[in-house]
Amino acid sequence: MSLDQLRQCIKDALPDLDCVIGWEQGHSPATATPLFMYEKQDVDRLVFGPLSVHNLATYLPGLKGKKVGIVVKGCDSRAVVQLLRENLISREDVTIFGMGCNGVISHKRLNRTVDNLDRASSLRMDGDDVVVTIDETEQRVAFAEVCPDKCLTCTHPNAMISDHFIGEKSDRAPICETPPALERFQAMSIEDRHAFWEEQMSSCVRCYACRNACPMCVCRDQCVAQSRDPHWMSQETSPRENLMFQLAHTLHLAGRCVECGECERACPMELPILLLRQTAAAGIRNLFGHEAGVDPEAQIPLLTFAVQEANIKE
């Protein structure tokens, strides 16, 4: 009944707000899309589940200045508390719905398990399970073979910051400590990390997906990436100036990602960009203790400076 719940919130709320963002249904039943909420008869089309997958933190810094809803799950609203903390968007500006989450489904992955997805007629849960319906038989998959790896390793399944909470808190508990394809890049030798990033970077199209995805990368029309004046990087796709690239990108994100996994995600080559942004806020906590989004008051540690940190020995 939440989903009801935040239905009659949301329309109580719109008449003060310019909008609100959330999800309505995809082109199919395993598919969500975003939803921009203007009217109270628009907020009948909202829906919420493992299909809310889009982290809709990334329209707020483009919609600044305006009074704007948001509906969050616990990745999101992590995002939303990054942004406040670096002042791209106004807290009196923004009203938020905090849910919780038990996951969301990676459509790549059920594409990848189910035969002929595009033809479902319905999708449910049914405990650990998620049960799709094609051509009237059903086809059930273990939810932990079609999840994202941020939810097998999620320590923040609800919103974390709201100004309305709906429905009940999700108790899900982490199904491993470390992201499985952290732990294998992790145990690979430098030089078979080099490799395995060199045969990676050679299906980058630099199409910007990933960045434009991202809820933490504002730049725009300034990015390092496509200026001319200065000249800054190359447009040729070769692994090197790929790579160069998606480096750049993880550093500008060091100690401001969220990991919500909207760069990954978004890539139509289906590239594993979030291992990246997972190295190098592995390496943010170990030395500075620090994950964005979870405090709102919290130093960016590359954005600050110390005289002596407690876990950098020289």
Contents of the next structure:
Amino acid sequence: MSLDQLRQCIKDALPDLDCVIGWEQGHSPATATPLFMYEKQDVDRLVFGPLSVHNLATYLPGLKGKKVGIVVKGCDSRAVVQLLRENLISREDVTIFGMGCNGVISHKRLNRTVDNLDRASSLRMDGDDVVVTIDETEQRVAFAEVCPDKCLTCTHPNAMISDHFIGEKSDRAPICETPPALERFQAMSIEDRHAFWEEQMSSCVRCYACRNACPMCVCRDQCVAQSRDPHWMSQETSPRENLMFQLAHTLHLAGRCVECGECERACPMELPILLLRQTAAAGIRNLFGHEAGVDPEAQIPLLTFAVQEANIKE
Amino acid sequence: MSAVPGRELRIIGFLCNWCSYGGADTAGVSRFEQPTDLRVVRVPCSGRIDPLFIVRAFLNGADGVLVSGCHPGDCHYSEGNYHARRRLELLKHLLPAAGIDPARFHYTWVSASEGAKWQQTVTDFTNRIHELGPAPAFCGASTPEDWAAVALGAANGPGCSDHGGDGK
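What I would like now is the form predicted together with its partner chain, since the data block earlier showed the form predicted alone; can you produce it?
Below is the entire complex, every chain and molecule, led by the chain shown above.
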């Protein structure tokens, strides 16, 4: 079984590392939470499965200079590739335990679909279904209904970069080309989108969870959202200032965002802010043929230019 | 004082110091007639323009934003406008997702000698913005009733009170 292999592999590597980051079971069997392993006995708490949602690459830039091991799924590995590309982490300091992924579960969506999820005693995948046992009754829901949008369109289920690839490669195919939420958004008129953001942004509390969960947001203390000099945006939580913050986040991630969806997962108000990042990433793909986190050698499109731009008509 | 009949709109122009600001000056010195809606912000180079300048202008109530720099290949700093071109093109792609009509944004290249081209550019852009009317403002709605009113106003288009009310 690959979890045993993964545990063994981490135990073998741990003496040379300061710590290894993975996941452990959270407050219920229906949740997982990041786990920092320092000692061999910590490794026994490690889990890996459809609840291993967090993109642990977010922790890497903050641990620069330390020898860190990290367990990654396909989408997480794209964040690691992009961090390496931008020299925000160094390759020799990071040990990557790559895994194949069969999709993860959005806790928010599962919680909406299943009653009394906090009383769950077990959760497992069964083909295309998720089976949750609550109060000794099994409840079955379709995976496609409770997974985050990124799993519907996932084209990179296996870790793209790894020192140790553990277990079998996943052969999951994308379920659809465009996630339903993005499709609905794209069908809206510009006027409707204006009203849509006015409504959505009125509930943003500017907690910056989206920024802090983002593996590519590395400015932190120098973030324009909180800078007073220059004073880019006020602390007022009006839809206008909130949208300004979201657009700043989107533009600062243009060409770098790996669309892991951590921003949206971390949002306590469940705002569909990934729509903006996906739109920017699609623009980068169409204009410059660039996909972030895929090629460790690729130039970041907004840091370079072509004298004759192939896809820009003037 | 408005040079064109009707109400003036708020149009922000980001002009590069070396070419387009000179071009606008040439147009002025040559006494070419121009609409007066444009407020010019002079920047050292179009490469200095962070796309957030434009987003900020729109969210603060601009009805249109015009960016003009040196022709590609003629940049005073060799390659500033090449970088600008990529950023501005991406912004054009992103604006409709934010609910801002990309027709309200335009970027172009005007050299210091092209007074006539500047006159044409600014006239065409101002006319376009007048056709589109005042931009819908983010008015700070907070209740479901407010949101419904905003959605209705947006659907009604520029004639409604949500579009460019005087208090924005």
